[in-house]
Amino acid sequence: MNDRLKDLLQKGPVAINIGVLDFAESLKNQDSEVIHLNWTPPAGGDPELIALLDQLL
C-alpha cells in the first residue's frame, strides 16, 4: 500500500464544499476537515445573462 493511501485511511478525506455553507458546517460539526468555497453561478443563474456573458468571452 502506498503512503498516500495509508494517509487517507488514517486521517480521512478532506472535503471540498462548493457553494452550500450549511453542508460545510455540518461536516465541520462532525470533526471532518472541510475546505469551503463560496461560489454562486454566474449572472445569478439567469440563462439569458449567461448567454450574454458567453458572447463577451
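Remember, it's a predicted structure, so these values are computed and weren't measured experimentally. Positions refer to the first chain, counted from 1. Residues that one form lacks are left out of the comparison. The term rigid core refers to the maximal set of C-alpha atoms that superpose within 1.5 Å between the two forms. What changes on going to the form predicted together with its partner chain:
- Regions where at least three consecutive shared residues each shift by 2 Å or more at the C-alpha between these two forms, after core superposition, reduce to one span, 53-57.
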Given for the second form:
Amino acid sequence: MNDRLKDLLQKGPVAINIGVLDFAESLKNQDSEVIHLNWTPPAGGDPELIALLDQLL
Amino acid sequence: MATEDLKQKIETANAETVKQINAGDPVLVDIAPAGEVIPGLQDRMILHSGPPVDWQNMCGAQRGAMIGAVLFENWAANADEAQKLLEAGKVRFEPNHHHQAVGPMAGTISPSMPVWIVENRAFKNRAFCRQVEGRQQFGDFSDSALDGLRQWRNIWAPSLRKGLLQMGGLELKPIIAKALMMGDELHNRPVAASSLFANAMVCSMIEAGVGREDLLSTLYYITKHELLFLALSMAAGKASVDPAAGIEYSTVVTAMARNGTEFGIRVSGLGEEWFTAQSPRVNGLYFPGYTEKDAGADMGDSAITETAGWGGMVLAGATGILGFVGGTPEEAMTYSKEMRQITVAMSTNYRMPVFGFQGAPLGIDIRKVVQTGITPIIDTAIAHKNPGYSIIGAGLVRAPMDCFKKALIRFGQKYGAK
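Next, report the structure of the form predicted together with its partner chain; the form predicted on its own has already been given.
So here's everything in the complex, that chain up top.
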C-alpha cells in the first residue's frame, strides 16, 4: 500500500464542496474537513441568458 | 456584427465610460432655490426619487413626503387639502434623475426648496441634491418636521451660500478621498466628510459677514448633522456619472434609484430607459418601537453613491457603520470583494486603505451581474410603510437581479446579438 493511500485511510479524505453551502455544513457538523467553494452556474443556469452572455462577455 | 467585434466594442466603450467617471471633478458651487436652478422644474411640480411613479402606485412614505412638500410650498392649508390636491392630479410628479437631480429617501424637491449645486469642472455639467434630514423625506408631514425644511430655507442654506460664494466654491474630491481614509463610505456614514465640510465652511461664513444669530444656528446645524454630507456625496456622484451616460455599446450602470415601489437602473449604452423591478425589502436594524412589519420597501436616489463607487461598494473600509445597518466586518469585507467581481475598474481617485490603497470598485457592469448572480449591495435607511413617520431604521439591501436581466436582454436587442 503506498503512503498516499495509507494517509487517506488513516486521516480520512478532505472534501471540496462546490456550490450548495448546506452540503459543506453537514460535513463540518460531522467533524470532517471540508473546503467550500462559493460557486453558482453562470446566469443562474438560464440557457437564453447564457447564450446572450456568450456573445457579449 | 461578429461576436468578437461586439465584445471588443463593449470593452472599449466600458473603458471610456469609467475613464469619464474617473475624470470627474465635483465642486460645490452654490446653494439656491430649486425652482431657480433645476432645468424643467416648474410651478406646481414636485420631483421625487426613483423611476417614474404616479400617485396611485406611490408608496406610503413618498405620499407622506409629497403631502409635506405641498404644505411646505403653501399650496394647501392642511394635510387633508394637500392629499386631495395630490389625488386630483393638480401637482405634477417627475423623477429627480430626469432633471439632473437626486434626492435621498422620498427625494421630494419642490420649487422653493434650496438645493446643493455641484458642478463637474471636468465636463461643466451640474447636478442638484436636496437637504438630507430624518423626517419629511421619510414621509413625516407634521409641522415640526416641516420646521426643519423652513430653517434650511430661511437660515441655514442662505448662510452657507454666503460662505460658499465667499470662498468661490468648495472642491469635493479631496474631502471624499480623505473621508474614505477616515472610515466613511459616504452613503449612510458620511460622518468624517460632514466634519471636514463643517471645518471648511466656518471661516468663510464669518468672512462673508453672516450675522451672529444665523451664524450660530448654522454652525450648530452643520457641526451636529452627521449625515449632512450625504447630499453632497449624492450630488457629486450624480455630477461625476452623468457625463458617462449615453456611450454607445457601454454596459456600465449610470443610475440606480428606488421610489419605494420600484427599483430602477439605467445603463450608459441604453440611454435614458429605465429597467425596473419591484423594490426589495431592506434587511436592517430598527429604532425602538418599530419592527420589519412597519417597514416600507427600499427607497431613494442615494444609490447614486454605489453607482459612483462608494456606499456598499466600499463597506469593508467603513466597519463603523455596521452598528447602524447590521452585519459583521467579515461580511463587509466579503461584500466589497464581491463588488470587484461585477465592476469594470477601480477608481483612480478614491482609494480603500483596507485593500492596500487600491481604488474603490467602479463601473457596475450588467453583464457581470447577470453572469455571476452577484447584485450590487446598498446600505440604506428605512422608512415606514405608511405616511406620517420619520426614519425607523437602517440596513442593507441588494439591487434586484431582474433589472439587470431586463437591461441585458434590451442591450442584446439594440446591439444585434442573436
